[in-house]
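Read the single chain below, which is given as structure tokens and is the form predicted alone.
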Amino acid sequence: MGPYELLKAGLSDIFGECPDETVESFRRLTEYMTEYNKKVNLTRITEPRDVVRLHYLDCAAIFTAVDITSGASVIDVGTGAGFPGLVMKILRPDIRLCLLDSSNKRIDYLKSAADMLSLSGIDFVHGRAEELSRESAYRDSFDFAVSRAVAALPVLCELCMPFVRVGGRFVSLKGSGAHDEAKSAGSAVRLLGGEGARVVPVTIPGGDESHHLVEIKKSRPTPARFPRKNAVIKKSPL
């Protein structure tokens, strides 16, 4: 099975069907990202089959475990090359998306990729999460914060949960250590206004990697003292 046949089959399993136009959008994105990657470091994964499995289907799996309501507002914190946010937008054009990254070069790439795919309803923000979440336009403003960043879950909680409105959710895409990370983040979740951490295993077609989603519901406002400065967060995680 070729990479885009695998993509169509995987997305059909998730959504019940996958239009050819959606597969074509991802094919165009793969070619564009691979070419852009020659001048800006976006991803080490460049083989189409690996891009399909480890980027697109991995990100799409969020829809198997989390109920993203129609028109939901979503912020992707530390989006990098647009994972998972850009994938979510291609699959669900109805969501209102904010892509946040500290690299202006990556933000420029995302703007051009979205333009190439004729995607609308996306805000592109160059900035640091610990600074932006203190601004009234962003704090407590999103139905969902999502992140596939490599930081430990207690750190991600402090960076992401201030963006989420009460009743919303923070969703982190994690690997095989998700259960241990969820346990280690218990104190951070409580301090930041969260309510437990649900760990959901994810099966990616065409491989045997262990992937998980960690979903945290926000039940009360994050105290004003959070997030702390980046250096403090890294030195003394909650």
Ligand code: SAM
Contents of the next structure:
Amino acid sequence: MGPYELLKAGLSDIFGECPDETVESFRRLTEYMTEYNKKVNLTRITEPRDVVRLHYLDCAAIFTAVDITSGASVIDVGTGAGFPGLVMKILRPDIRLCLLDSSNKRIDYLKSAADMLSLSGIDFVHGRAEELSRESAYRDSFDFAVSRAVAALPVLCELCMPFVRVGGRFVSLKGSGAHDEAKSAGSAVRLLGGEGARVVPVTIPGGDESHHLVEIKKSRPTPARFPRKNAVIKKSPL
Ligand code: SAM
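To test you: the structure above is the form predicted alone. What is the structure of the form predicted together with the ligand?
Once more the chain from above appears, this time first in line as the rest of the complex follows.
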């Protein structure tokens, strides 16, 4: 099966169907990202089959385990080349998306990629999570915060949970160590206003990687003392 047949089959499994236009958008995105990657470091994954599996289908797996309601607001913290946020937006144009990254070059890439795909309803933000979540417009306000490959879960909780509204969810995409990470993040989750951590295994078609989603519900506002400064978060994770 070619990469885009695999993509169509994988997305059809998740959504019940996958229009050809969606596959075409992802094919154009691969071309665009691979070309842009020659001048700005976006990703080490460039073979179309790997891009399809390890970027697109991996990120799309969020929809297998988490109920992202229609029109939900979603912030992708440390989005890089748009994973998982841009993939979510292509698949679900109804979401209101904020793509956040501390690299302005990646934010510029994301603006041009979204423009190329005629995607609207995206807020592109260059900044650091631990600073932005102190601003009232961003604090305790998103239905979902999502993140992949940014930090270990105790650190990531402090970067992401302040953005989530009470009743919302923080969803992180993790590898084989997800259960251990979830255990080690127990006190961070409680301190930041969260409640438990649900670990869900996900299967990526065409391979046997062990990937997981970790979903944390926010049940109380995050105390004002969080997030701490970057150096403190790194030195003494909660
Ligand atoms: N999420 C993408 C993925 O899965 O391919 C990118 C992962 S990349 C390894 C980590 C990204 O997080 C980088 O683009 C980096 O600039 C960004 N980042 C790291 N710490 C951050 C912070 N505190 N606030 C915002 N972005 C951050």
